[in-house]
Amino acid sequence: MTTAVVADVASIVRRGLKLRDDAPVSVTEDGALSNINYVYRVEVYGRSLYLKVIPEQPKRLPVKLPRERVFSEAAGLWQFRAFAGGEVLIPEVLFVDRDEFALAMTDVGEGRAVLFNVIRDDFDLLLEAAQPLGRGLGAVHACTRGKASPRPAQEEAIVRRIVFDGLLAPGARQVFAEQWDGIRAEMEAHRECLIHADLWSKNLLVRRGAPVALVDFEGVCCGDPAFDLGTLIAVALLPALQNPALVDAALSFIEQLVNTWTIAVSDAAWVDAVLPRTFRATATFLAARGFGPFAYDMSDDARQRVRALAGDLASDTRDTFDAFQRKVVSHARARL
């Protein structure tokens, strides 16, 4: 990182936060935290917040984007925050600088870890957060049902196409080419609520004993329920597909998340309709996540599993959980 480039984030922090010219503020970049922004964590008279500047030009992807998705962030940001009640953790937005396209936000790191990288270790961390994480998202899908999206809608459609075309249609294509795009329509036509749009466990930090945080709401739109369920859901998954002793944990995992959903959004009908929708949302994700172009480094057997199961699941149209259970043990537990 260039002195320039401290010089200018320090810059914004402190018009962002009115300090003197002088004040003392300490930039350091974390590229772990985000593919396409650029995210720089900062300290300010013993404070720590994080900087999101927004490029027209995202780092890995070979388009152009409008810097303006910074206000659609904050807004769902300030959504999250709003509806969540307290279940998890998600940054306070503390200011957004129009001019830099920059965005600063609480952090809520407080000694947690990455989930993605202590969860085939320390499954047990995810398995924690199943209950708020239902709760709290329950409670941000009831609360917005109907509502307009935080982005305009041209924005909008350029950030659906990046993640249809982009990152789910690749691993997709591989493993079950007959039934994308009946999928993709399905998972495109369900516009009921705000919803995350990037729970990988990427975007979890976990601490035992504290509450979950999430982080990174650059995708966050109106959409399908199903969307945000169906991530976890492989997320909990993909470790279990690797290590078959871990597929009880998933599977109670998946149950608790969807259970406490369930009772938050007290809607029984769109629980019958959101959660068929759920198990073909997850195929995509897994089949994402194992053939698509962020495929994630994993043993062949266990991306047999992945194939195969995903494979199954975009095939059904009206599973129940009891189906879409025993699918998970057949194929997470099938001898190759």
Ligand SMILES: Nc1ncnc2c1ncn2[C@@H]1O[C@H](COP(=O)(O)OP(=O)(O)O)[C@@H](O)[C@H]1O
Contents of the next structure:
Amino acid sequence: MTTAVVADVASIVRRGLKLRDDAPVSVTEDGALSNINYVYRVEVYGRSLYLKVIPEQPKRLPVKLPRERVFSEAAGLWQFRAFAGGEVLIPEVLFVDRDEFALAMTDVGEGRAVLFNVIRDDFDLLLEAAQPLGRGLGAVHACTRGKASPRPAQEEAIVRRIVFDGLLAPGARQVFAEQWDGIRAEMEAHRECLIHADLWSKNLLVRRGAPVALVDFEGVCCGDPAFDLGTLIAVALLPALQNPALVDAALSFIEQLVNTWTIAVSDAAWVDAVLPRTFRATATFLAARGFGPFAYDMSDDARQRVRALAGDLASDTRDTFDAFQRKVVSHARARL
Ligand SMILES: Nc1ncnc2c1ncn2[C@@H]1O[C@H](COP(=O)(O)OP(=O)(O)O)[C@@H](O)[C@H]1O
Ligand SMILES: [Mg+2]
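If the structure you just shared is the form predicted alone, then what does the corresponding form predicted together with this ligand look like?
Starting with the chain above, the whole complex follows.
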């Protein structure tokens, strides 16, 4: 990181918080896990905050994106926080800098770890969060059902193209080429409520005995709740496909997530429509993490189990929860 960038960050923060030019502001980049944006932890007068600066050219993705997407991220973040309820911690927007396309928000770290860094050794940290996540997401999905997207239509189209063509299609085509067009069309067609759309383990912060925190609202859009549920289910399944000892815990997470989400949305017809799509979305996310860009590190055996389970989940259009569980158990415990 160059000194020029640090100086800019400090002056964005002084301007946003209306501090004097000589107010002491210390900046560290928190970018190890970030593929897209420039994220800084900032300390000022003993308090910390996060500043996210949105470039036109993402750090590790060869595309160009409008920097104005920062305004949609702030709007989506604000809405998520308004509807999620108190059990899931969501940052508060402090200010948006229109000149530098930067978003400042409260620090929800507070002793939490990024789930991605700890899930293999401490799956309980995710398990603990199952019910709050189900209730929080259910509340957001239900409260925003039928409402407009926080994104302008043209920007939403650009973001969708990157997500579907750039991030999801390559893995899905390798694992279930024949079903991908149908699954993609289905995922794209359901624009039903506000979704986070990026609930990967790098965007979940966990700490034992404390509420789970969600960050990174860059993907928020009007979409299919199956997208959010499917991402979280994939987060739980990936460690279990690497370590069969975690299968029961992963299934317990999924069951608690789905049950609490079902109660929170309280609309049986909606749940019946969303759940089968959730399992195909799960297939897509597993394929992306096993075989797409930014694929995760895992053993060859684990990658084979990911392929088999994703292929099996993609092949059925009406999987019930029981059928889903049977598929998980048989593939996760398969001897290769
Ligand atoms: N408000 C916040 N509080 C605490 N940590 C945060 C906050 N925002 C981001 N982070 C940390 O910075 C990392 C990168 O931020 P993120 O918004 O996910 O950027 P990107 O869009 O580039 O992935 C996150 O994984 C998280 O560890
Ligand atoms: Mg992120």
